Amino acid sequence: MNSKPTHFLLVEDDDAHAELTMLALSEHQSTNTIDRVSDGEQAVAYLRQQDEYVDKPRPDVIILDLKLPKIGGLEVLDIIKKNDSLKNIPTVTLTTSANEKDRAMAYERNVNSFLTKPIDFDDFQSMIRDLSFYWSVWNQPPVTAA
């Protein structure tokens, strides 16, 4: 089992969804850390450690909404998965879209998981807790060079 704290990057433009997601992520593993950006342009800058994100840590897991301003989620996913230094970061889409086309396009771009946000609050919280538990406890990431 993974014993190191997990650093999540949440890319979510909806403040209410972001707040609920961050609350659920922090409830499960108090040692985990979470940063949030609210559009695709900020996500790319964060991942490239540019501008105000120059000192931000590399995320262990990216939680990515598809419907984002400036640069859409699928385009952000393309940027992540085509970049040698970013492509191995597990990326999970968390979206309101249940559209089969969106799911197919995300998997074509090598998303690691596609989740549709449940409408029910308790189901949403449960999904996020499970996501946190999986990526912070059960998943075994590759060993990286120091």
Second form
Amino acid sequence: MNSKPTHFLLVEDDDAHAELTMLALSEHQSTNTIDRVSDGEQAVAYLRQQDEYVDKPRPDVIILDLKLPKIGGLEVLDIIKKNDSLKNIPTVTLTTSANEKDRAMAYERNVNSFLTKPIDFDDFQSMIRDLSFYWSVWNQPPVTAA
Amino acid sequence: MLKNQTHRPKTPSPEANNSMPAHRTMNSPPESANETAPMKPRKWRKWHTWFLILAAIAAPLHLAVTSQSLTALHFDLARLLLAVAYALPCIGLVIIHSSSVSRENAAKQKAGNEITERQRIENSLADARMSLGSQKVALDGFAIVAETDPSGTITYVNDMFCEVSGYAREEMIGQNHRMLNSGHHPKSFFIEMWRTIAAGNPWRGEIKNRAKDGSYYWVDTYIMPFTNAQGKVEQHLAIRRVITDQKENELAIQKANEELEKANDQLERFVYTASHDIKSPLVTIQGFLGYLKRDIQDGATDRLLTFVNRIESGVRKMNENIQGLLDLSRAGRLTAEPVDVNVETVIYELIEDHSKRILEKNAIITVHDNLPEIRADHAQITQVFDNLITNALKYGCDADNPMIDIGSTSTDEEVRFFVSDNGSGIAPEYRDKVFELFHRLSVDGEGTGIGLALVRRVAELHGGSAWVESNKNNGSIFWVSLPRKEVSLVAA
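Got the form predicted alone; any chance of the form predicted together with the partner chain too?
To see the whole picture, the full complex is given below, headed by that same chain.
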């Protein structure tokens, strides 16, 4: 079991969706920390600790939307999984509607989990709660990723 | 069937005779029939000699008998001898005659047999010639026929070749087939062909050729190389069937299929993205309704207004997305007849519509007075300029003194309109992406990612194009090129 707080990076362009996800995350796991960036370019800069993100911590879990401005989610995933220092960070895609092709392409790029945002409020709440609980409590990351 | 046949069959064409290979499969008729003829006079000479000898004996005896200088006994004896001397040549002549007659008969019969055999061969040759001749007539009426030497130089062409290619016979003889090269096939195509026929194997393929008048025709081609006894290729015979119509249909079907596949892909992507964009505000609305409901149940009121505002913006977003999709579906095809559009009027009307936002942004808008009239779908062109001005106001007004310029430059073929701003501009790597359907560069929650895709689509529908360049003093210049008003619209 993980005792130290888990740091989430949320990559989401839709402000309302980001707010909903962060509300749900903070409600269920108050010790967790969350940062949000709103496009693929910012996500890559954050992970590389460039420019304004120079002091940002390395996230323990990345929640990644697929439809993102500038650099798309699949491209960001590709960058993460091809980078030796980033590839061990559990990356979960959280999209509005996912077709089979996106799912296949995400798994080809070694995504750790693929989730679709439920429309139902209770489903959305329980999914974010489970997601948070699973990755911050049950999951045992490798030493390098800690 | 023809694969193993390495010898050239004899053809009845006079041209072909000039180039007959040295090696033949068919033997000439036998020439031994005349060999017995010289024997006959030699035998005749032999019997003639005997006749002369007997005559030489008979003549003095005749003289002796007639001179009456002999005794009676001698006389009788001489007369007997004389009779014998006369009789013998006579008998000889009879014998000679009869034997010569029988010999003649034998020779005649032999010659007769030989003539029958010769006749038979000649008849079958004539039949073969006739059959080949009819085959040639049929082939000439059906296909292009040509012969070339091993280096590819044309040595024979039939009438159909001249007819189809548009070249006269004398223009082609002595030339290489390269004179018909359309440039359609890669070099490797002909290398493979030459490798096959140089090895003595027939080659078949479809070739696009260029006629003398520059038009193109397709031929289904069969090339047969013919070798001599040493296995060396001596010439090629090429038979070609014109298949231009068939080929054009084939290519048209192929092209239509590719377009359909492309359209299907686009449709699939469109449906996927459209459903995503319609579902997205629903997630927002449902999510905040959930919080709203919970807070009301709990009696908490401090966040209620925030949640209601989020729900409202979700509904607004939904409406925007649906409107954008409707606009896009309308832009898919031209519904209205193209009319003369006064672009200047269109622009001033749009500025009027956007006056509130222009004031908010404190932007200075300059409209250059050289805007030409064009011939286009009025509603769609209005939509194009509306989207460009909206974008400039939304994303190009982040400078201290926002300025938007609208104008045009013209050439003989096209009119280029521009809408430029002095905002923060678009990085080069995103300048093509911004025209992609549903692709948004900004994360402000505004916009649907449809506007610029629609601009490009309308421009292309009118036979033009749309693109963005970097402005000199930062900012962007969006260009829309349209053909001059005489140019008709292209079909969707």
